[in-house]
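This document starts with one chain, in the form predicted on its own, laid out as structure tokens.
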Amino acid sequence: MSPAKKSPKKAPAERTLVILGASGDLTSRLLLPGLATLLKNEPERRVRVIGAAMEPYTAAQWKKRVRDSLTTAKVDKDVTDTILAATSYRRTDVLDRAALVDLLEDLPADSVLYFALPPQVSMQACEILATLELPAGLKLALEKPFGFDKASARTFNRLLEKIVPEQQTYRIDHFLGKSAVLNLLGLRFGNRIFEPIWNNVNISHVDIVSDETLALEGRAGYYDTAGALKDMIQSHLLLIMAMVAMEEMADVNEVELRDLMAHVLRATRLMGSPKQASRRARYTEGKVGRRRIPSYVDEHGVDKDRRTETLAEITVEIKNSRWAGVPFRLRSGKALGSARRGIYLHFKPVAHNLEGLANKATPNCLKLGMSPETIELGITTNGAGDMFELEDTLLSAEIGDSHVRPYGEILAGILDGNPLLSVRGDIAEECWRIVEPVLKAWAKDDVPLQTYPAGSDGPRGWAT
């Protein structure tokens, strides 16, 4: 009998994404070349790009910006070429029903609205969308920060049930795209040396930082507005902390995941005040490294009387029985003199040092690092020379980067209806209620809003 032929391969179904707010930073910066590194990776997948907004680009215009964005990417002509063929542009005003009408009615089944737009924007946007008739399978795709305090998180997850169901909501923090903090389960779970010591009984404390040497970098219109807590904090080092915290998946899926993670952030609290528990600061004139940078209140387009802050510091635990009363510092500043973006895992002194050694054994500290993506273990051994003296030893790998960068990684959850790597409404809103005593003891001026020059390590006492 003669084998039976095999069906042939289905190609994907052709998916739309439209890009509200495309002539933004975000869709070339990120967007664009985020879909191009998932196209390479996945040459089978078919996506049309279609970019909206107020600009009277003509196509011409748009494909060049589109062109443009792609060579950050590096990918191949063929891929570029791909993207070219299948996007267009309209000019739109998403504060506009009719324009929205006129927008939404010729688009597929299971398109994607992704609203590259400030949050107040794309909330007076949806508001028109929950009176609309929508595509069947509409997602939509929300950056953040969602909402600017807890009590408007909720309102606008509210607004987003009457639209369409949560799973299809994607609130994006591409730090869940990263390798790095993906890794984490990987790492945990996967190896028998680290699950059983991942605990208070073994942990002294956890640092997470995300330091940058860029300065404010023209980004005044939105940062200005929002500081470091809002920016780094509040949305990706927490989210990031819920991965390291969280107990072991049954199975890893979005629900799974996203309660786990959920389960983490409710058990969270400032660790005292938030006198005690937060600090800021914020950079002035300095050099870092050739770089000549300006105090940040000289910034263009920056509003001294706002106050604020580039560099800010929580300190957190976590009320449950794995992590009480281990600290978890989360820490995120600018215009810094290192980039340093990593976990720490700072474990507690070994019961006993042995008598008759020169020195006492170094604690160990496992760092997990973001940029570039390593990981590092200090171990003691035995000294090189004298046999008697105990040394500090390196152990280092480094993680191979994803062939898809973080924001293509989000794409193809979207793209593939995977809310996976997406924030839930619930987490959105946790997060917010873990900084809010925070905002509120700034905004009253309860924690003094320190210097740092910029180029140095941050305020003179801060530990780094």
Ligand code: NDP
Given for the second form:
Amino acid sequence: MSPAKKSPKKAPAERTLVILGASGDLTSRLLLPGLATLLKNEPERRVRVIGAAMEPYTAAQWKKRVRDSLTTAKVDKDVTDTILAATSYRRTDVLDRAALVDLLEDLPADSVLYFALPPQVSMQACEILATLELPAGLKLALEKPFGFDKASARTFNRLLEKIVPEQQTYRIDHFLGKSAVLNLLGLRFGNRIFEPIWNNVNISHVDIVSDETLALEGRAGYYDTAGALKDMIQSHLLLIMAMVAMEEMADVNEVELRDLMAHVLRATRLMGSPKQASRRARYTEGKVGRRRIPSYVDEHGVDKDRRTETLAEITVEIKNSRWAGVPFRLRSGKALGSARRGIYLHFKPVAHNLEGLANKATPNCLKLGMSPETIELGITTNGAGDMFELEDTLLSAEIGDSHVRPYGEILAGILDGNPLLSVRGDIAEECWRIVEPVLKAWAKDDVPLQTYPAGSDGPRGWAT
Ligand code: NDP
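Switch over from the form predicted on its own to the form predicted in complex with the ligand, please.
All chains and molecules follow, beginning with the one already shown.
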């Protein structure tokens, strides 16, 4: 399923995308390449990109930055030329009221203001926006992290309500633009064989994992104040869990999808106390492949007294009749020995094992892999050449990946005024509500901060 692939019948009107913070990493590494994949897939789309940041770029310097970003992302020449022909730069301090007024007064109706800014700066810029007259239909796209805890997310939501209606606010979580996550809906609801067994009668536990081999990679400025729980679990993994566990939609639209996701999240609690339901760890010196990785605390820009975790795990339960009693384990970490990204549904064993066979059936496991996007189903069959022995067989397939990168999918939704793949305000607050007891327990050191050598599978005793 890919909303961006539904090409509109007539050419859509030109839209203006203003990127605030256009000299930053997100813009060059993810936003512009994402936009390029969208324009390649939908050449009839017309998007004017206005970059805005503090840097005093000339027009030529800005175009060079855009070209460099697209070249690094291996974008075709024709798409690169299209973007370059329709982009300009405005030096803007977004905390300067007069500069913001200047920027906004030239914008046509239905423009998008994309906040690719440090989160504090986004909030401050929004406080100014709340006092200004805005172009009709202006849409706001806000990057993660959305707030720092439940209270700040709520305060930010109240502020945004003063600027534009919720329908025009797009809280970004690019995991919702990933094909594996979108295809989850097709797999569950488009196949007779899965939906009837998608419940606590048949499923024993669910793992949602995003482990990477990458270490800090120079991102201490952001990561050291966030950590694995806030960076990955509070947003991305809880949203994926909501899609795994939600009820069926009557129709694929933003009201249905987001209502059903919110419904699951509202029913979600830690499974036990924070001490029982969470674990955290931090990497020490080690080797990932051939790369020597310093201990996290020795990385440039890290404050060891913050005790930031680089591996986190929480176990939650969804308190409804479909899922009660099923642990959902969400885990994410850096500098691990192997990258593992996927949703694992572990089924219960069969009620009765056939007698007269040499061994028992292995419980089924359905794995939906993210990068690479795969589906794997572990089943039990009779052993080759020996019908009295059972053996494990893996059925596997690659899922057709979208030509449009996740950021392209997300941008398509914003430009078309469809918030299907963006995070609604109440959902952002629910995600913070779920992790808040863990954050409090960790701040009080109630849960030990363990260690693991970079390149390992995590601390000893953690099942993977
Ligand atoms: P960077 O620090 O690389 O860039 C921040 C940008 O904000 C710079 O262009 C900077 O401009 C600009 N800026 C800061 N203050 C002002 C101001 N007062 N007026 C105008 N521009 C200002 O950050 P990233 O690009 O990495 O991240 C941006 C957002 O995206 C953050 O919220 C981050 O959490 C989120 N994000 C980032 C990801 C990534 O991989 N980078 C992934 C997912 C989310 P100048 O340099 O001119 O001062």
